[in-house]
Every structure is written in structure tokens, then in C-alpha cells.
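Form predicted alone, single chain, as C-alpha cells, below.
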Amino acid sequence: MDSINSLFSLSGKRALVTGASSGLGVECAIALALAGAGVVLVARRADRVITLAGELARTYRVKVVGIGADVTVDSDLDRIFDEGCAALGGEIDILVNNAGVSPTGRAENLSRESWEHALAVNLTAPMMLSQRFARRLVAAKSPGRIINMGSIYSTVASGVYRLSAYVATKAALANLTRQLAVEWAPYGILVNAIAPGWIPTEATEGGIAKPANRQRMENFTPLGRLGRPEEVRGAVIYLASPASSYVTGAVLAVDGGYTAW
């Protein structure tokens, strides 16, 4: 690794990306497209994500491919791999559990639906792809990278908003990922997180509109300002890159100093 390509280039790797129909998602989609990797955009958004897979190979010139799937229905998560693999012409290096919920309210109100869906998606969406993922990684004797995408409240309480099912299911996340990378080390199958502060997408916009709301969220960031969405960027590329590979287990802040203090 004696120079910047090699240390940070993803050509020739393929990508598989949750949630990535909009937000944190896209840029994570963007990152791995930029650094050379072709990509399986997944969401429920079928439509979104078949869009937004035609302008990334235009743009990068890398092959992208959308699948409209349910992250917490075992049938789809067979598919897309399937599916995606199919489209890349080999088996998905790199994985990105992106998808997630975040219900708010009251804990001592909060529906016992809304907790297990918060669970679904947050939690078991990420295991039961990271064994798919694994399993044929394994079986092809091959190397990989898995990046679950947690928070800051995989280790602070939320002093914005009522986020118990959120904060649970992130930080259990967390060391989800630790005991991956333990248990899969000796595959070559690197597990990391990384854990975004308070950034404007299209799931926090409306909250973070509110100006006592913003304001509480800067005021807890030692930077003073929220995060922008392509500031995940680097961090996906570094995690997926070669010039991370001794690093796992590992939980990646990209908070603005939020969990500094």
C-alpha cells in the first residue's frame, strides 16, 4: 500500500448498500460508486433506487444495479444477493447495513409494534444479512468488509428526542458488530461501524427544522454545527478500502465531537 490508489481504491470490488434509496444511504452508495466499486442499491423504493443506480454508472462508470426488496423478509434477502451477485458478474465483497427506523415517543407509550419493527430493521435486518453475506464468503474462501451504519446513540442516551426502541437497537448494534469481527477474523471478513451525529437527510429533516430542536443539536456538538450528508463519504471508503485492513470491531464516530464529552 505505497500509494493513494492503492490504499483507498475499490476497483474492481462489488457493493451492497440498504436503505439506499435516499439519505445516508446515497452517500454511502456514492462513496463506494466514487471509489471504483460496483454497487446493489436495495430499498423498499423500488423506484428510487433503480433511478438513482442509473445515474451513479453514468456518472462513475462502475455497473449499479437497484433491487426494490424488504430488509426484514427473509425471501428478499435470498434475492438480492442473488440478484445482485447476477448483476456484478461475482459475489458482493463489500456489505453496508444501512436500512433503519426511528420511531419516536414516549417509552412508558410506546406500541409494542413499533418497538418490534424498530427491532426488525435495526437488529435483526443486519444480522440475517451479514450471515448470508458471510456464509458465501466463507464457502468462496474469500475476503469482505461488512459496515453497519449505527449512531451516536449506539452510545449516549438522546437528550433531543424520545428514541427508546432507536437507542436500543443501535447500541446493541454496536456490539453486534464487535462480536462479528470476532467471530469471523479469521475469514478475512472485516466487521466495523461507523456512528453519524445529527446530519440533515430526508428521515431527520423535519425534527431538525424546528429551531429550538436544531439549536439543542449544535449546542451539543463540540463542533458547533450539524453534519452534512457527504461527510460519511470518507468514512465508508476507509472502512471498505485496504487502508483499514487492521481494523475491526471497530465503532467509527462521525459526530462532530457529539460523544467526546
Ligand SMILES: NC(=O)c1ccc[n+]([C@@H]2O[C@H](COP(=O)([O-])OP(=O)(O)OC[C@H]3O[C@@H](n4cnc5c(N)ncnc54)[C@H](OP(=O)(O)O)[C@@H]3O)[C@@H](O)[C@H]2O)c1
Given for the second form:
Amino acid sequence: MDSINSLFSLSGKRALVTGASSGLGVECAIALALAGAGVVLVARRADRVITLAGELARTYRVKVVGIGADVTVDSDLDRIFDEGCAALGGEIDILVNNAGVSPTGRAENLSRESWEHALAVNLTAPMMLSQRFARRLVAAKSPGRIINMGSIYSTVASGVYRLSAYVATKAALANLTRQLAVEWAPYGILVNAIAPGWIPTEATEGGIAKPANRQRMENFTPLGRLGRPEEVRGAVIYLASPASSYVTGAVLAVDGGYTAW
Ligand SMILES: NC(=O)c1ccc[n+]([C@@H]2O[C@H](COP(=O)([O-])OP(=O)(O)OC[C@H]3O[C@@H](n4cnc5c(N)ncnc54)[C@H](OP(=O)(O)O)[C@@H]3O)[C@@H](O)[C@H]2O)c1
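Given the form predicted alone above, I would also like to look at the protein as it appears in the form predicted in complex with this ligand.
Let us now look at the entire complex, which starts with that chain.
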């Protein structure tokens, strides 16, 4: 590697991002396209991912396709790989498990339905997608990258919100990241996670809008502010690119230092 471009370029690679209809998923998609990868955008709101696909393809001159799908539905998981690979013209090399939900409410009142839905989207779907991805790459004898979207709540509990299902799934996702990294290292599949702090998106804007909450989040963050959505882009490019070729099983905090103390 003799240039900054060869260290971080994703030219010729193909990526799939779940939850690409809003928030951090959009940022992951922009990052991957910016670095030269073709991208499959997945979310239930098909109109959004199809529109974003057109915008990214025009801006970055890479192949991008939007596919409406629910990551909790097995038949959708098969379909997104088949349709995504067909649209991009080859096997997916980079899987970003970003789709997530964060039901709030006191632990003693959380419904079984909310708990199980959080498990299905935040933990079971990344596992099922990662399985499909790994099987395809092992059969093709190709290396690959998986990037899971963890959280500060992969490591610590939430004092601001009642988030029992969320923190449980994000902590489990972090250790699943490590386990898959160990099991799939022999196949050249590197598995890492990004753990963002509080960043304004559709999921968080309601809570952040309350001044007392925002103040508390900022006070707990050494950098003294919330993150900006685009601040996850660098971590995505790093973990997808040749720059991180000796990194697997890592959970990379992008949290302004929130989990440093
Ligand atoms: N924002 C933060 O402060 C923060 C911090 C740490 C971690 N995170 C994590 O970052 C990820 C993205 O969150 P965000 O903040 O960007 O929230 P967001 O804007 O609400 O995005 C959530 C995404 O997940 C998708 N999604 C939800 N259920 C789905 C399903 N069943 N099938 C397919 N897609 C589904 C949504 O798309 P559709 O509704 O169109 O399906 C949407 O694109 C999550 O994993 C979240 O836990 C966020």
C-alpha cells in the first residue's frame, strides 16, 4: 500500500447496509459510496432507499440499489442478498448491520412484544444476515467485512432513558461481534462493531429535544457535545477498508469519550 487512497479505497467492493432509510444508516451508505463501493440499501421504507440510491449513484458514480425489506423476515433476508448481488454484479463483500430499534419504558412495564421485537431487529437479524453473508463468502472463497452497529450501551447502562431491551441487545451484539470474529477469522471475514454515543436521528430526536436530557448527555460526554451523524463515516470506511486488515473483534467507540470514564 503506497498511497492514502489504497489504504482507504473501497473501489470494486460491494456493500450492503441495513436501516439505510434514515439516520446513521444513511451515513454508512454515504461513507461506503464515497470510498468507491457499490452499495445495497435496505429498509422497510422502500421509497426512501430507492430515492437515496439514485442520489448516491449520481453523486459518487457507483452502483447503488435500494431494496424494501424487513430484516425480521427470513424470506426478505434471502431476497436482499439475491437482488443486491444481481444489481451490483457480484458477491457482497461488506455487510453493515445497522438497522435498530430502541423501545423506551420502565423495565417493570416493558411488554414481551417490545422486548422480542428489539431482540429480533437488533440481535437476531444481524446474526441471520451475518450467517447468510458468511456462507456465501465461504462458498466463494472470498474474504469480507462485517460491521455491526453497537452503542455506548454495548458497554454501559443508560441513566438517561429506561432502555432495558436496547442495552441488552447492544451488549449481546458486541459479544456476538467478538465470537463471529473468532469463528470466521480462518475464512478472512473480519467482524467489528462501531459503538456511537448520542447522535441526533429520528430515533433520538424526541429525547434530545428535551433540554434536561440533552444537558445530561452533554455533561456525561468528555467532548461536551452530542455527535453529528456524519461523524460515523470515518469509522465505517476504516473498518471496511484495507486500513483495518489486522483488526477483528473490536468495538470502536465513536462517542466523544462517553465510555472512557
Ligand atoms: N442515534 C444514536 O444516538 C445512536 C447511538 C448508538 C447506536 N445507534 C444505532 O444506530 C442504528 C441506527 O439508528 P439511528 O439512530 O440512525 O435511528 P433511525 O434513524 O431510527 O434508523 C433506524 C433504521 O433502522 C431501520 N429499521 C428498523 N426496523 C427495521 C426492520 N424491521 N427492517 C428493516 N429496517 C429496519 C429503519 O428503517 P425503516 O423504518 O424504513 O425500516 C431505519 O432506517 C441503530 O442500530 C441504533 O441502535 C444510534
